[in-house]
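Single chain ahead, written as structure tokens, the form predicted alone.
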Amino acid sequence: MLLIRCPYCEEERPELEFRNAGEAHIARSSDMAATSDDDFEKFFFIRSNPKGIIYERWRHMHGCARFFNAVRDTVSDRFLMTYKAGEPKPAKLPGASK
């Protein structure tokens, strides 16, 4: 069983707490209304799924119920940091070379 690390509860949790909510840092449109179909299919449907290091939201269903950020590699499916949602995306990841 994973465990994931709360930034908010500030501990880990068996996964089963928790629910992934999708790509994190998507731009949304200030207006949708006057968003054509065509970008909004692409905005509400098409993600990327790259082999690697991903960036996602999660939420603490079972705990906080907080969403929070969350840098993942699809290889190992090893979580390599949380943070709080709002926070920008890290610039240098834990344990990266220089």
The other form holds:
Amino acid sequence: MLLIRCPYCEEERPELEFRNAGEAHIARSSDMAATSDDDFEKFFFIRSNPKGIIYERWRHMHGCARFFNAVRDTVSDRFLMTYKAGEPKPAKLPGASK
Amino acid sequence: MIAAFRIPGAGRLKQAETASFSFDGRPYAGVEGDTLASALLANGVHLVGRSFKYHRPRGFLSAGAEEPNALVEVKRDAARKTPNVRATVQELYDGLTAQSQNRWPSLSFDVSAVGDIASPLLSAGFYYKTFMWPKSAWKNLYEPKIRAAAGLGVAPDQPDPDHYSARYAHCDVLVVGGGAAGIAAALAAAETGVRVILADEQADFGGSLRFESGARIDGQDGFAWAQGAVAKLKAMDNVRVLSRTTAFGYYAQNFVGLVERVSDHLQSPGRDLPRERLWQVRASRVVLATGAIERHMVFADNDRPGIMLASAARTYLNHYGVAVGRNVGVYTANDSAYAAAIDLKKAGVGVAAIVDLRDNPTGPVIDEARALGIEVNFGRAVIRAGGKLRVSSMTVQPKNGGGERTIPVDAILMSAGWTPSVHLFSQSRGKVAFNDETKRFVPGAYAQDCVSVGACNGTDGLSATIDEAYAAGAKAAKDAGVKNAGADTVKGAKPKVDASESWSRGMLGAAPGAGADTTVKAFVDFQNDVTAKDIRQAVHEGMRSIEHVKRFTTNGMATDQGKTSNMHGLAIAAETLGKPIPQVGLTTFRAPYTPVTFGSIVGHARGPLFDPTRKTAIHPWAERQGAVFEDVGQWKRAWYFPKAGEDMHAAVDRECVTVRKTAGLFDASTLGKIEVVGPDAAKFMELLYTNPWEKLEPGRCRYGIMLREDGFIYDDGVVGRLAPDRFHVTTTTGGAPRVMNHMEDYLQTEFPHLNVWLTSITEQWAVIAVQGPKSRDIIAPLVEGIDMSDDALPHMSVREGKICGVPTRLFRMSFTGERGFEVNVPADHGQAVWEALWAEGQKHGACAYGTEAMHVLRAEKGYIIVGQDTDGTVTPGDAGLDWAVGKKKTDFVGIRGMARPDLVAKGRKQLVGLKTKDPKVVLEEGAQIVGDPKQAIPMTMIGHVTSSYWSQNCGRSIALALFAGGRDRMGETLYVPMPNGTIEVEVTGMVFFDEKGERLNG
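Could the form predicted together with its partner chain be given as well, to go with the form predicted alone?
So here's everything in the complex, that chain up top.
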């Protein structure tokens, strides 16, 4: 069981308290109704599914209930860092393998 | 009476404290502290099992958890039968009953042993090759027969009456293994004050100090030192000491699973004691002190009962006081077996000869053995063992060939060397490295915050082990951070080794006489009956990787996971391939280290505790009324309320008719309820639901539809606006948690600028639906402060006031098509208010109705149930709910998704009504619909029936269905092919009763 640091609680808590919520940094258009078919496809269906570093959303479901973002290495399953929702993608990652 | 092979004064058990037990129905006497194995050996019993495939007689190989052969069934009572218990691990208690497995009719005469003679048919990979034809015989004859003949114990056929507990634990340093290394590491760590857990799988701490008679630490016998050190650790507040506890799995971020066998060793465990306890430990640092496991010699018929590991024989002697024979032979490729021979000889056991494969080894143990008058032969091999149910001789030959000599023996002690137990290290994703000099895989690159010490790290000798372990324990404590403790220095003193034994090296693979040119049965893996020949055959048949060799031969795939066999198998494969061992590679070690019961994993989560059961405030009343309940998610809901003599059908018909004639009361408390509050509450609702909300007046309600971003219906429910900034949202019963999550997700991440907060109020409000022409008459007398007239409280409105003196949110709404109300009251008052309404209702002839009648009544009106009439691919348009989508809205979740080309294309499946041509026929929900019943099979299915009921109010069956082009086919005849014939149906609208909707105000 992984330990995940909640950036709101500022504590590492066991994975059981959290729920994954899919890939992060996929912005919903502010003019949704006018989105083209292609853009909607990218927004709704296309996910990166990388081998390596993934940016994803988690929710501290059984804790503070906040959604936040995390950087995880899908190869080692290690969390490199977590940060609050709305914050930009981190420029530098601590301890990234590649 | 002392058992025949118990040596008076030898070992550490109090030989006066006897315990009686039985094996295969025969009574025996053992001694308190025995294992089942040591007690049987004390009685001269070696034959304890039959092998998996060939049914060869088997005895004890080991004295520990690595045991591949001595698997027995231990039975406490009819329900407490544990198969595949390793007799070398099972502690004896008075009255223990054990039985051998995989034999018929008896252990000494086993019919299936013909498998041994027919073994050419059963060689490696036989299930891929032989018994293949005729094809049908595999299924009907070969497979069942082979399955019946092969195998281990029999699973118990009754529910497990024992209980199992679970604990989470956190510590700074977890030490796995309580031998010299583990104890030294734990002492060093504990003395700094950090939180330490020390776990060992045995009943007694000490590890190999149990048999190493030559070890002296701090001026004491090694085992005595271990007991003293552990007693000291137990007395410390910051240390938890767990015996009989196996660390079976090493998971991410130093999460280690331990299973503690709490009561399997007790004669009559109290009911308050769990059988086992699962420890889920999160450790800052882990010290692995898991030791090493001795390997057997691979020679012909090396599996005869009486042939065992040298260290096992030594353990039986030095710890249990049991001689494994009276005239033993020794076959070795390293020094450690000499120590066993010396100990046995000194205890008065005859040692026929030591056969050493090495050419000219030297050392103190060899000199000592000679000095004791033991015959020592160098450069020779045991090429075969004699005897069947018990070894009777060993045949010796110079290792490069020559004259044979047969020596009578009643036991053979063997040692090919020691394999470091890197299982947990490997499970932690650490990479092992091959030491070419010592021919061992030892921990290489670490993946987690752990360290290996002692024999499992390839460290030889007690002094070096304790030095390494003590330093590692201190470092682990320091690295773990000593914030939790007062000091960061080790206060105690490092244990001092006064005398020790040391050995290493040995050999891997088949011994001479079982080489490539032979066809003898020289077992590599005892439990899966894999011989050296099988492994060579696998390579000859094209297996190149050790992973393939393993799967083809099943070497190392038995429940012992190859603890004794992996290295031999690897070496034989490497030799046959002509490649160095590291190039062939080692198979991956996986959890569990030793078998773990399902019970310990499941813990308390079974029966009623498997999943929470949710009951409404009104549940006890419904129970008293004799309601039949159904499960809806975790909820128990009243399904129907049968009166005396009524079946479900009659009860539901009566309930449906009564609601439309007078009134009915329905417990709707399970409906999901969410309060959406804040200055931007209406804006938020606009974004989350398809409907317009800004202009909904406070006090009014609206039926809302929630979509996912893809445009499909996600949930629905009636929403009441209590105030400009406050909405009382209802959801489906099953959808409440995910709707809440969906709302939170959008509020927190997409619309964080909105000033809104969300509160789940599902369990705060009990909901009593009162529906029917008399509903107002029933409620009105109990209500204060709410004008209940149609003008003041029209259909789809909500008021706050009081009922029976308690606060209520009173909704005028209907899921039946009748005049109706939903009375929300604080859950604590739910039952009292229900009973008051029930008393009023009785005056008008109202009934209580359950979920089944609710379903029928709503279907009569064509009201959909999300998840039943929709399936995640249904748009509002498909469901005939276009009217609920705000046409002027510029944004809401799903607005773009529902405009996708495929979602607006012609011919989509649409929800409509169906009437069977024969009104008495009720369609089956889920039944498929076709346009032409005469077409060839497979027919083109155009859709399916989503809801179908007998409607007593309509006097006929009714159904809703979702099929291609639904609304364009009004009046058409379609067909529902069923096993008993095709049913003709007519396509109709969705409303079957009161089409004009006049009864809402009736």
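If you superpose the two forms and keep the largest set of C-alpha atoms that fall within 1.5 Å, you have the rigid core. Positions refer to the first chain, counted from 1. None of the values given here were measured: they were computed from a predicted structure.
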Rigid core superposition, residue 73 Cα moves 2 angstroms or more between the two forms: no
